[in-house]
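Listed next as structure tokens is one chain, alone, in the form predicted alone.
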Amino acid sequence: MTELVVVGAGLAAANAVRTLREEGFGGRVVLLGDEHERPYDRPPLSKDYLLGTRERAAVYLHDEHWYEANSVELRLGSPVTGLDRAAREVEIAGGERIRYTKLLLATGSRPRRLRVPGADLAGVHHLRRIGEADRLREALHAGGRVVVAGAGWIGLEIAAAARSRGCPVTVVEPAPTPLHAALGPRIGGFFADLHRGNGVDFRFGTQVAELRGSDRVTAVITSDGQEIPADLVVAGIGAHPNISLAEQAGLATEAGGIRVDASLRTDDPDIYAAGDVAAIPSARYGGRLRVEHWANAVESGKAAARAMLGHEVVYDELPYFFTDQYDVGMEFTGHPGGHDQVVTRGDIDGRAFHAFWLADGEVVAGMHVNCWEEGLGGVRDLIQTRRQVDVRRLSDAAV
């Protein structure tokens, strides 16, 4: 009997098992997750779920009866501790071994932890899982002074949620602007101004060096000696891909993830990888991209499922990301690494504009802020066609 096993019960995994059934696969499907929650959507955890405007039931990807109705063996609280490629078996905690014909690794990421004195004090939070979101939501509802370590996307979304709850918020960031490495100083400055306009205090050029308090955190000490009062500290300092299982099994890794080909197959022809952990070849950008965003988890999970069934698959999707902060909605696509120019069109001060990242005269990434009628369709075309653009026309909103 053909047995397809998926390790990880997140967004990529859930889309994979659904696609297997939609494509007509009638064999055994096993979904193994280390959490005790059925698969759920993660973006709301730092957005509307954290704000309390989305109910818990709405974040789950399928209702509680879907797995049984579709003959998917959902094994929760079952972390995979070993992978035996020769025997084609995975081992879960407790020693049970499960055989596979094809295996998908969709193990996701875990948040980088604060590794400073005092990081074990009460009141220190990291955000990746729904239980962590529950605790953080309750803490924000109680109020108090919030310090966010890191001004990346997660850090900014948490800061926006905390301000929306009325909490005083300070963001500590070693770079000179939010999102500096990803978007550059101009667009990073836009997000800094957005948050300052909503009462956020930024401390740039420094980082969290120590947390003080007896049982609970009461203050943050930065690397340049500032002391910031805090009742609540949230780390938004990035994530680590969960690739240890692949490494222990001797699978090839690259770009911080599991090396796969265009069909998401690893160097073992019976093992595939999708989502955060997959280092995928990119025809557009060259080399390999490892993308930790929602759309990649959705689409790569579907693509991996089709490839496992023997379909011809070439996965080369443009990265896509979205965020909601205060009255700003943003969509982003592409990969700005290596850009040499940023061009904008529209009204930045009025919070309705497009931005484009160019390399050697070609658009490599783009975003819009509150321009929902135009969206990203034209941006995607510019990226994919790789044609030289006239910067003057690109920046002219009348064209």
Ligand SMILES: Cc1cc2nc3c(=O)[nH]c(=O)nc-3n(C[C@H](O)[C@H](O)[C@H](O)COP(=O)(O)OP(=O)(O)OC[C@H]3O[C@@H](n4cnc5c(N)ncnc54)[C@H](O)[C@@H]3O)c2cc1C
Second form
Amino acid sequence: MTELVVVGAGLAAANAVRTLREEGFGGRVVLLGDEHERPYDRPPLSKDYLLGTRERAAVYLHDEHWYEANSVELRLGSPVTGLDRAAREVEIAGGERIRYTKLLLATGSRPRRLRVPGADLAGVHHLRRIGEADRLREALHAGGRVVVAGAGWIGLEIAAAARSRGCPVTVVEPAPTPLHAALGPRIGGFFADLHRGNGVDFRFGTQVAELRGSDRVTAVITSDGQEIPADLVVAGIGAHPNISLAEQAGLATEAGGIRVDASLRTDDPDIYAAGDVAAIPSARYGGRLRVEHWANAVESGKAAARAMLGHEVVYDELPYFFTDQYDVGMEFTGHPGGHDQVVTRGDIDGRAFHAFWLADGEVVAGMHVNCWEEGLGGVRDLIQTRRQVDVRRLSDAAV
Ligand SMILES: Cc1cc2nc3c(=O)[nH]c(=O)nc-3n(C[C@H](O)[C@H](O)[C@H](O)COP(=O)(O)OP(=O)(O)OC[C@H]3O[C@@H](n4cnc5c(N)ncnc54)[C@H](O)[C@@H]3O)c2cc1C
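The form predicted together with this ligand, contrasted with the form predicted alone above:
Next comes the full complex, this chain leading.
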């Protein structure tokens, strides 16, 4: 019997197993997850679920009966600890081995932990799992002074949620603006203004160096000696891909992830990778990209499932990301690495605009803020066609 095994029960995995059944695969499907929850969506954990405006039931990717109804053997609380490629078996904690004909690695990422003195005090939070969101939601509900370490996407969303709850919020960030490395100072500055306008206090150019308190955290000490009173500290300082299983099994890695070809196959023809862990070739940008975003996990999970069934697959989606903060909804596409110019179009102060990242006169990435009618359609076209753009026309909202 053909046995398709998926390691990791997150977004890419859930989309993969659904696709296997939708494509008519009738053999055995096993889904192995180390968490105790069936697959759920993570974006709400820093947005409406954190705010308490989305029900728990609405974050799950399938209802609880779906797995049995579709003959998917969902094994929760089952961390995969070993991968024996010669025997074509995975081992789960406790020693049980499960055979596979084809295997999909969809193990996602884990948050980078704050590693400073006092990081184990009560009141210090990281956010990746639904249980962590529950604890943070409860803590925000109780109120208190919040310090967020890191002004990346998750840090900013947590800051917005905390402000919506009425908590005083300070964000500590080593760079001179939020999202500085990713988007550059101008658009980073837009997000800084947005948050300042909503009462967030930023401390740029410094980082969290120590947390003080006896049992609970009471203060954050920054690397330049500032003391910030805190009842709650949340780390939003990035994530590490979970690739140790692949590394131990000797699979090739690149760009911090598991190296795959355009059909999402690793250098072992029976093993595939999708989602946050996969380093995927990009025709548009050259080399391989590892993308830690929702849409990539959905689409690469589906594509890997089709490839495992023997369909011809060429996965080459542009990276796509969205965020919601206060009254700002934003969509972003492309890869701004190596850009030499940023062009905006529309009304930045009125919070309705597009921004484009250019390299050598070509658009490499673009985003819109609150321009839902135009969206990203034209932006994707500009990126894919690689045509030289006239910056004057690009920035003129009348064109
Ligand atoms: C709070 C938060 C907010 C986000 N907001 C956005 C957003 O607004 N927009 C956006 O585009 N993206 C967002 N993301 C990113 C997006 O959620 C991820 O890119 C996506 O979840 C990746 O899916 P995945 O399936 O690759 O990994 P995951 O969803 O991380 O799932 C992987 C699963 O595998 C499990 N696992 C790992 N190792 C093993 C093992 N050895 N054995 C068994 N199981 C294992 C993990 O515990 C996890 O359950 C957000 C992420 C977080 C945490």
